[in-house]
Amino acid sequence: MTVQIAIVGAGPSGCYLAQALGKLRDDIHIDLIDRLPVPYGLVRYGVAPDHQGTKGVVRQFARLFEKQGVGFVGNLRIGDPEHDADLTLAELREFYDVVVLATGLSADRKLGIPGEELDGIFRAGFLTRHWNDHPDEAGRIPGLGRNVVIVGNGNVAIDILRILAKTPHEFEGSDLADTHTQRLSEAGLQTIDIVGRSPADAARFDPVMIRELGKLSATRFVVEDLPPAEDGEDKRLAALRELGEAGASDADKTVTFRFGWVPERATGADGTVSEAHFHKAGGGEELVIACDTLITAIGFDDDRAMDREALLSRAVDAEAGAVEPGLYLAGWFKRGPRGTIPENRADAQELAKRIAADLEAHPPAGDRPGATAIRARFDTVTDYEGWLRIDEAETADVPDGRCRRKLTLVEDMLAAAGAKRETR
């Protein structure tokens, strides 16, 4: 008897879980399932350009695939059929014993104030997205002026803040394609505010990537808002502190950090935005910043593909993903969107044994046909021997200073991954 599990999104939730599984039982077969013809979801797509290091994770997902049999399902939809989903849930779990749904959370989510939906405002994780070359997004072009204010202090708005403010030469060794350093060169990029609404000392993002801005070649640093200093005091503030004593005399860029800022409102004129309004957490005192483009970076949501909600209501233990046996909810999509990569590996350990307990006490059938039907049902599914093609097509002719250079449409994925097939 082999029990077949589908795990639906390969992104590093969805790895980590099958890394997990496969040290618990060895009598069970798992296939990574993803809507796109590639595997590694948030590394690919999500993990900045210039952090290589950081998308390195992929070498130790590789093996799941490369020596521990786990088979790898592409461009297949899972869900609501109004979302162009091929396949829904119900369909899938008649294939397999367990399913587990690790898709994450990818839109953006709302500020929720007048003026939002001016031109010039953009989302960080679209924008994360479009310079990573995500099919959705590659071929929206965002415009992006030469005062920018970004709303949020997390990881992903440092990120931002961060690829904004490089200069071309400082993308070396990254996966970030020539024409988005073109774009972001000619920007002509002067200044950026960045304004959160918690003090300095419960910011959300990490020390270490602080102290990596610390590094850029062509920008200077203010620090505003931020306490008297003290022995002992917090990482953050710390880090903070010495960013502000960095920076080239000579800059091109000025890097403003705010804490304590709410955000009220965006206004402008002939519908483009040309002001970011704030007030004092606590106080009556306003800001007003003059820009051409916000971005904001303030976490994100479900896409609606699938509904969450309703599946987080029915779960018999919410908290550890378990909506009933045979049915579980993995990383972002189980627990919103809180924590790091790494963070996904110890979530992803607790439902494995979960998973595993669910089946000692419920032993399945052992008779689906997994992934079986789904090819016999879909002949445009990719597999991972499609994705080492897509891989080495990305890796062959690589421009100057750059790891990779992206296929961008799915078409082309698509044709990359069958093209050599058909001459083996």
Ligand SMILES: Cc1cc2nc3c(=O)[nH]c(=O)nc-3n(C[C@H](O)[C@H](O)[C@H](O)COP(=O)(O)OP(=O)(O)OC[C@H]3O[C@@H](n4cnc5c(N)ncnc54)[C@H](O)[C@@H]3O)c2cc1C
Second form
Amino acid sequence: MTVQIAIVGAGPSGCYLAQALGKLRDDIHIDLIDRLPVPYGLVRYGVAPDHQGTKGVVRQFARLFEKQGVGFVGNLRIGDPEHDADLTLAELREFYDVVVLATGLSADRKLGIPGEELDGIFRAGFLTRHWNDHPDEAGRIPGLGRNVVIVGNGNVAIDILRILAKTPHEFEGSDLADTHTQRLSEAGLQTIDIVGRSPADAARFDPVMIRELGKLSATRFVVEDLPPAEDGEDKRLAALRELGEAGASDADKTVTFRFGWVPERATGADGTVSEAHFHKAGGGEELVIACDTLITAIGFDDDRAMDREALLSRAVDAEAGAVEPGLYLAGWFKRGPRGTIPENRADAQELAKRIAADLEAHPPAGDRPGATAIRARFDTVTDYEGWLRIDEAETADVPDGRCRRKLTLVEDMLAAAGAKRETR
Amino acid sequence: MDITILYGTETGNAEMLSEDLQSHLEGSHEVEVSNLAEFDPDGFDKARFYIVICSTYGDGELPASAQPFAEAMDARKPDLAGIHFAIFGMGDSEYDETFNHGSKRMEELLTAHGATRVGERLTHDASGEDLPEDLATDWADQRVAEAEPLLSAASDA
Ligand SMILES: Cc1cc2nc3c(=O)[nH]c(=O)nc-3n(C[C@H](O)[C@H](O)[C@H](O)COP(=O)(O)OP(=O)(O)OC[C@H]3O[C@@H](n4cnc5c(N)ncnc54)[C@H](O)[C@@H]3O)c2cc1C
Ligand SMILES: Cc1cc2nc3c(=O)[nH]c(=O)nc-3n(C[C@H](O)[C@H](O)[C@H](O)COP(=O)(O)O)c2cc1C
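The form predicted in complex with the named molecule is what I want next, because the block you gave corresponds to the form predicted alone; please supply it.
Once more the chain from above appears, this time first in line as the rest of the complex follows.
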């Protein structure tokens, strides 16, 4: 008897869960299903292109498919047909004994201020996906100006700031495409103001992210709104203070950090953003920054392809991710859009134990068809061999100083994977 | 020789490398693998050789799975005189100021309690060209060769 398990979403949570389940039981078969023909979720499409070391974690995930017998079913979207899904959750559950949803949270959170829809305003998820060549955003080109305001104080905001501030030679070794490097340098960026709602010691970025900025070659830093220095202060404050004193003398860009300002509205001229307005947290003071680009990096949300709210509200144990025996939620989709790659690992190990315990308590009949049924119904799905062929195409002929040239269209991925074109 | 591979990890790279080294050494040795989180500092055995693989997190800190071990060491202060270990670090030069500080701390922790390091600590850079297993297999073979006479001298004494 083999228990058939489908994990929807081949990002870090899904992969770590497959790893942990594989260690607990050997009478299971696991398929990782993803809407894209390529696995690894935000490791491929979120983690900054100039942080290749972090992407090394995929070597572990590759073992799942290469040595541990996990299957990959790519190019299959699960969920509501109104959101272009190929297969509903109910249908998928007919094929498998256990289904786990690990589809992440890919929609950008909105600020909810007037003027938010002006041209020149971009959201973090769109930009980071675009720079990472995600097929959803490859064709939408952000027109970046010279004076940028970033709203948000998390690591994603710092990733965006760093990518905007780097000069082309600082992308050596990354997989940032030449077209992006070129557009970034053509934008002729001069100022970046990064504004957070919280005081500096409550900012959500890690101190190492700030120290890394100190190494940028052509950038000067100004840090406003810091409290007076104190011995043994918070590491973020120390890193910011140090950054304020660093900075290249021949800088052509200035980055200003500001803390404790609440975004109020964006105003524009001819439909394009020209000013960002803030007020002091807990006070009446106003701050107006002239800009031609406004970027919001304030978190992520559900893309509504699956009814997350309903799943969470009917869960027998929402915190553990157990909706009911046979149906579970993992990773960002379960927890919300917080937490780094290691947190998903710890979480996945807990969830695997829960699933194993439920399997003990409610042993399934073990007669589900699994991926055989999916492949019989869709000749458009891809497999792990297909991803290897895509990977090969992406790493075969790379420009100087780059480690990969990503394919940006699903069509091209499918062609490289050797799969049939979609016929619908 | 009886070998224990101990790993401290957060995203699992050190665990995977431990498993690789186990398969590599298993033909000629008796090899156990243990997560530092599950290893009791009172459980060190002079008759075994320890290979410690440890990554780095946060601001040059020990990874999550090594932290309970470090706390238990501090609390119980075991006497590790006569214990031989080799240490391999995993880090990322993106974090250059704290590059591989986790494995350095782990080394200091073990030697501070009297354990003897065999050979140099080798560090892997996730942003570099080398795969950890490519660096670690030769390194481990050499450390094991160096440890063999040390451990048999100790058991003769
Ligand atoms: C811009 C950015 C940068 C980050 N940088 C870092 C970093 O440097 N270091 C770090 O530790 N963490 C970083 N993180 C956090 C880390 O990426 C997350 O913790 C992690 O990716 C969450 O994993 P997940 O598997 O839950 O979701 P995801 O990684 O989002 O994976 C979800 C997967 O599900 C698939 N999917 C979605 N909907 C469907 C559907 N309907 N049907 C089938 N498949 C579907 C997606 O294609 C995707 O592959 C970053 C996050 C972002 C947004
Ligand atoms: C959030 C985070 C912080 C890190 N901090 C450091 C660091 O300070 N110094 C370092 O050398 N490596 C650092 N690293 C890199 C890891 O040590 C490296 O990726 C290693 O291969 C991880 O091994 P593990 O999977 O066994 O935990 C960091 C990685 C992450 C994700």
